[in-house]
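Next up: a single chain in structure tokens, the form predicted on its own.
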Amino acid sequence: MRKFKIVTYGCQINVYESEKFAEFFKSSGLVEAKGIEDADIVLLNSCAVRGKSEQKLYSEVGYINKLFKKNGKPVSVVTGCVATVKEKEIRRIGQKSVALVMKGTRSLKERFDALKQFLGIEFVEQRREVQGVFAYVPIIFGCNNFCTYCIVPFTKGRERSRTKEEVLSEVRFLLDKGTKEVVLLGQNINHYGRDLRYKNGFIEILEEVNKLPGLERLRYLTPHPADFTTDDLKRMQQLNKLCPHFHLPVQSGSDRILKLMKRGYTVSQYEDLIEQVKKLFPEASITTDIIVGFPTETEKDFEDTKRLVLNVEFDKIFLAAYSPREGTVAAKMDGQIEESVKKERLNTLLQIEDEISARKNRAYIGKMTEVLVETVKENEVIGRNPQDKLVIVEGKGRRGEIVSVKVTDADKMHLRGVLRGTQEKDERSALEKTEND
């Protein structure tokens, strides 16, 4: 019996696609291997957003090629972003061990068809498996923005929305199978439905999914700050299952750099959006993405970014040093920043953000929070609260249930707490002991 292994790099949409590929292989009679060495076929779902992800892919392709030369297996099938733009390099490194290179711009159906032909199988019906208490559901693929640093429009293609009916059908199926939390996905999710001529597609799909019975929590990724409206935020206020967590990628705190990036907003406009979010959702957590070392970034530009970070006080920042991507406008710009400077600026922001994250997390100590249990261990459970904070809870619980937790400790990474009943029992025991003494 043939075995497969899937290795995934990059974003949540790649994670979703890899789940679909796994279902395809299983329904085609293959079984999942424990590791690459045990597999007959290894599917590599690649990411080209960062140079490191691309290099990891090449390394894996080379490793598989060594195994192939020695054992006659496995062969590799490469898809995703790097497959779209670097097919020649993949085949050069992988040689005869590379069986297929499938561009990430192709639909899943087209890639399934290519795999069927390669495997020599007939069509099999695909039915999504439910693997956890939360699930990703893409609603739009590709991107039309063409930010000057970003390769996604070239590797994922132009925006292509799924119909509301298709999205709702998949969410209903997941809820019927026990999913509690759904995360809607898109490279620029605010643009959902524009290509289908939906007038207000993004907020409308949130409202429709929010109504579905069985849903406990609703999230979405990734919005674009330039496309948020006050009306969207006010309508979000009415959604009782929408989690109070806003991921709003700012990328830089310098107007000059934002213009060079072609982001479509100023720092002032971004700060106005943050102010509206904090006013309408006072309990919300706010996270962001920031790139340091973009071409021509000066010390003043970097100081502007530091000022923004200190003013907003993000709950978490996903930081990255600028990585030139071949084919993008920014890769050809003059004024490329030295790696040592990028590293220094990155470390400076990391230190600032670590202090802010720890302080904001410690503000939860002594408060109650609701945790959706994702992982169950012997004497503790792990999950996330509505603000997307990772919470480690002392006590027992069931996977998929929402438990009330009193936060007892916190650091920059997570919160710690005890179940409400456990806390009350400990307090009663302490009181009784004091009275007896």
Given for the second form:
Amino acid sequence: MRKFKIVTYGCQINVYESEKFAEFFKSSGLVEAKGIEDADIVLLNSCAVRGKSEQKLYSEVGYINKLFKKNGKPVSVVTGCVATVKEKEIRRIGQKSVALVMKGTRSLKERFDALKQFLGIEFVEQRREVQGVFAYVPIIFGCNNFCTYCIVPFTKGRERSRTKEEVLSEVRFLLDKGTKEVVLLGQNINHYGRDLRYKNGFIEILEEVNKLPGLERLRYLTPHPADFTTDDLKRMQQLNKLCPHFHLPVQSGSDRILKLMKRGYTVSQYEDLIEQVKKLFPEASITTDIIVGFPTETEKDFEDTKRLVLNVEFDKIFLAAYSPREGTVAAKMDGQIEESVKKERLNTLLQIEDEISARKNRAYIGKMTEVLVETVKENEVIGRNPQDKLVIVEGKGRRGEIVSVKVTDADKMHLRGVLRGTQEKDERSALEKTEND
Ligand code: SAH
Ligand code: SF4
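Instead of the form predicted on its own shown above, give the structure for the form predicted in complex with S-adenosyl-L-homocysteine (SAH), please.
Next comes the full complex, this chain leading.
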């Protein structure tokens, strides 16, 4: 039996697509290999957002080529963002071991068709597997924003929304199989439905999904700060399943840099949005993405970013050093910043943020929080709370169950806690034990 292995880089959309590829392979009669070394076919789902992620792909393609030369297998199939823009380079490095390069802009169905041809399969019936407690559901692919540093509009193409019916039917299917939490996805999710001429598509799909029976938690990624309206926020307040977590990528705290990035908002507009969020959702966590070392970024610009970080007090920041991406406007700008300066600024912000994250997490100590159990260990369960914080809980619980937890400790990465009502739980597990005996 042929064996496949999937390696995924980058965003949640890639994670979602890789799951679909795994289902495809399994339903085509292949089995999952333990590692690349014992696979016949390796699917590499690539990310081009930064130079580093692109390099990781090339080194894997090179490694597979080495194995291929020695053992005659595996071959690689490359898809995702690097595959869209760097087919030549992939083929140069992987030579004959590269069986297929499938652009990430192509629909899943088109890519399945290409794979079917390659594998020599006549008919494939989708066997849909659901294992997760939570599941990603893309509602819009691609991006029209063209932020000047970003390659995504080139690699994932223009915005394409899935219809409301399609989204709802996928979510219903997942809930039916036991999924508790759904994370709706889009590069700029606020634009959902524009290409289908839906009015207020984003907030309406949230409202529709929120109504579905069986759903415990609803999340979405990634909103764009320029596209959030007060009306959206007020309507979100009414959604009982929606988790109090806002990921609002700011990228920089300098108006001059935001303009060069073409982000479409000023620092004060962003701060207004944060203020509204904090007022309407006092329990919410707020996270962000920041790029340091964008072309021409001065010490003063960087100071402005620092000031914003100190003012907002983000629960978590996904920090990146600017990485020039071929074909984007910013890559051609004068005033590229030296790597050493980028690194220094990155470290400065990391330190500031570590302190803030730890302080924000410690504020949970002594409070109750609800954890959706994802991982069960012997005397410990691990999951996330509504604010998307990772919580390690002493005690027993079942996967997919929401447990009440008293937080006893915290650091910058997680919260720790104990189950409330352990006694009740003990009785129940004792009962289960006798039932099982
Ligand atoms: N659509 C989302 C995510 C885009 S990519 C959004 O608009 O926020 C995820 C993150 O990668 C971005 O938020 C940005 O912080 C970072 N990123 C994108 N291009 C980058 C580049 N060229 N260099 C460094 N970081 C980059
Ligand atoms: Fe890239 Fe900007 Fe689109 Fe996000 S909104 S994917 S950063 S172009």
